[in-house]
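The form predicted alone is given below as one chain in structure tokens.
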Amino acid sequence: MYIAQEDVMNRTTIKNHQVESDALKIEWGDGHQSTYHYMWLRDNAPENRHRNGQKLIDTLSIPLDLSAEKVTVNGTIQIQWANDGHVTEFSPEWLRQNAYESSEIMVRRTQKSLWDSRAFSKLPPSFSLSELQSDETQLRDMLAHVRDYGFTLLKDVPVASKSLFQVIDLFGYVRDTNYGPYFDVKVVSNPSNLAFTSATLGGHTDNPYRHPVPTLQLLHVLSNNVDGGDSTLVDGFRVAEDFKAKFPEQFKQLASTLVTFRFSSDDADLSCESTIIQTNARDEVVGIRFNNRSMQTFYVESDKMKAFYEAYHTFAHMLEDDRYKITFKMGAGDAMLFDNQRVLHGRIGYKSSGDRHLQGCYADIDSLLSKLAVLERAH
């Protein structure tokens, strides 16, 4: 425990420091060296901060060329900018929380639990709802479980119709789309989409038409006494993350194609141009959309068509391959949420005798992570 602390101190303790022309330079006591750039300390000042978090400086209100007309260093550091002579203090716990530079900020990333079927052999523990609504410690680890895992089961959920909101209503709001606020997932006569048939539905991501897609979905069942009808997740981003290492060129195939999905009914007709893999700017995977029942014809050069083809074969035999994907059975009063642009979810098909009646819904990620950033800033 001791030589944690001593780490602890030393990443906050300054060993030296240099001032340049246009930055300061910063070596801590654990070796690593930060440059912080005048610009950036100026317009990032804790004192320009009101309480609420919100920036009380006009960017452009700082020169381009602003200088340090003095750095003093005695526990914390003082600048005196050469412009306009004010003094910023900045402490080194802040410097180092914040240091901009690539090994820093991926210690201060969020990593997600990628997943495949080995690290569920056995389904993690499902919540109860009541808890939930009543434990916030419950709470907190449920939505943690959605950020980390992508995914988490619920229990006792009212075996009633619109229940499902109870669920949603412990952290945001319902989005609607075309099928209203929810939908329900059964046999119907003429059915607008194949999920409501019995029919076998591999992995894929819900409503990739839409911009922006629904990031979260939550599905809970009122009946399900059919013989098969099972459900299926897969972690999209722990199978695209293996198909990087082991198929870069590919990858980039599907990180940089565009195709287009489409929905089409009676009263909707929507549709979205998008890649199948998204990544940002650091080429990390953000987003997957991939729901083969709703790609349309679409271009690229055809020089190019035949390698799209290869990857995407290889793919979507990695998203079917049984290490990956987990497959378990929801009674009634089960329910599952999980992150619309991460999971993949799907079904066994069913005999139609019998009753298999799902609710579902769609929400939004983001409210789910304010919730659950409120939940852990309390504890």
Given for the second form:
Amino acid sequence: MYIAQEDVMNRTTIKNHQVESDALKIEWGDGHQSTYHYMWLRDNAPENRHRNGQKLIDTLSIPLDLSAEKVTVNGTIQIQWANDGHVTEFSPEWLRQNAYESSEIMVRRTQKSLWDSRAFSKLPPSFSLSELQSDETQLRDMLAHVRDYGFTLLKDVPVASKSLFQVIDLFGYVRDTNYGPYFDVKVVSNPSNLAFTSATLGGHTDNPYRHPVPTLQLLHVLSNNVDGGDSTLVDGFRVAEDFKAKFPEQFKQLASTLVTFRFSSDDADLSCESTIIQTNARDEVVGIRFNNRSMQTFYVESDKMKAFYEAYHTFAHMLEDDRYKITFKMGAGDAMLFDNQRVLHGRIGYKSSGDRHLQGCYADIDSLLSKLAVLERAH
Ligand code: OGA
Ligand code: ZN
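With the form predicted alone in hand, show me what the form predicted in complex with ligand OGA looks like.
What follows is the entire complex, opening with the chain shown before.
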């Protein structure tokens, strides 16, 4: 969006200011009004913040009834504090940048791009591993795709065991689990998991029995010479938002009923009690745990059981609807990287006579977002 220089000036021009007992009020050149509480101003003053983001002042050292002795406005704003006479200087740019009216906060928040199958009439581009290793612009674009869409496709990942580690090396660290640093997905005799058969796997998130859950997952194809075996992805946040809009009461059921997920073997016993849809204090969807295979016997009050199953059915049907699901075939050397709290993955069943072998591993999204932020700093 183009913003005229004059508008930028107006945003940071102080038209009026008013010194109140507990806060400073500012009317800006563009007409917007902001309130800054003294407690907040002193606690967040740039002079007390290291450039690494760490605050070098103890909030408890500031009296709750802090007030301003004197406020001077001449280009910058200087506040002399009543409790100790210290003077703190604030620039108008900093004040406007950090204004905390909800309208200003909304503008600053980055929005995710929620998608359904129509958003990708053609599959999104896949990034070549060797190009990602040598070209930081491509790496930035790939990581931004994961942040915004919750997944990315990769190609030219060497057809060799553990090549996925080279992908993770681009931004972070392998999340080791009781399955080891990586796992093989292929048909085995006496399978312990449906994944190790040739059956269809509906959309799911992996390892919902862990807390914290692995926030990123990678799947890499070493071979896929079978009839079927296509991969599926669904934006769980898109589906959850539509579910909330169409069936608000059912949404509340899945966002408030605790269920238990579990995995138990000779050397591990993992369980996690969680809602299927996780929301934050603003009632925004921040996570999905959906995996019918690992859901345990659960208990809700008798008069709520029918409503819970109705809600579960509706949501599960929506997750499988072609309106939301993208389906594509990955061949040897292809891989995908996705946000395991947002995007559900699955596969179409196949004839077990052929040769299909995937490797998977987990990582975490904090380091991916950190690497992306560092790469975006340069622009
Ligand atoms: C898995 C899985 C998908 C596939 O192992 O977690 O979902 O394509 N596999 O086999
Ligand atoms: Zn899976």
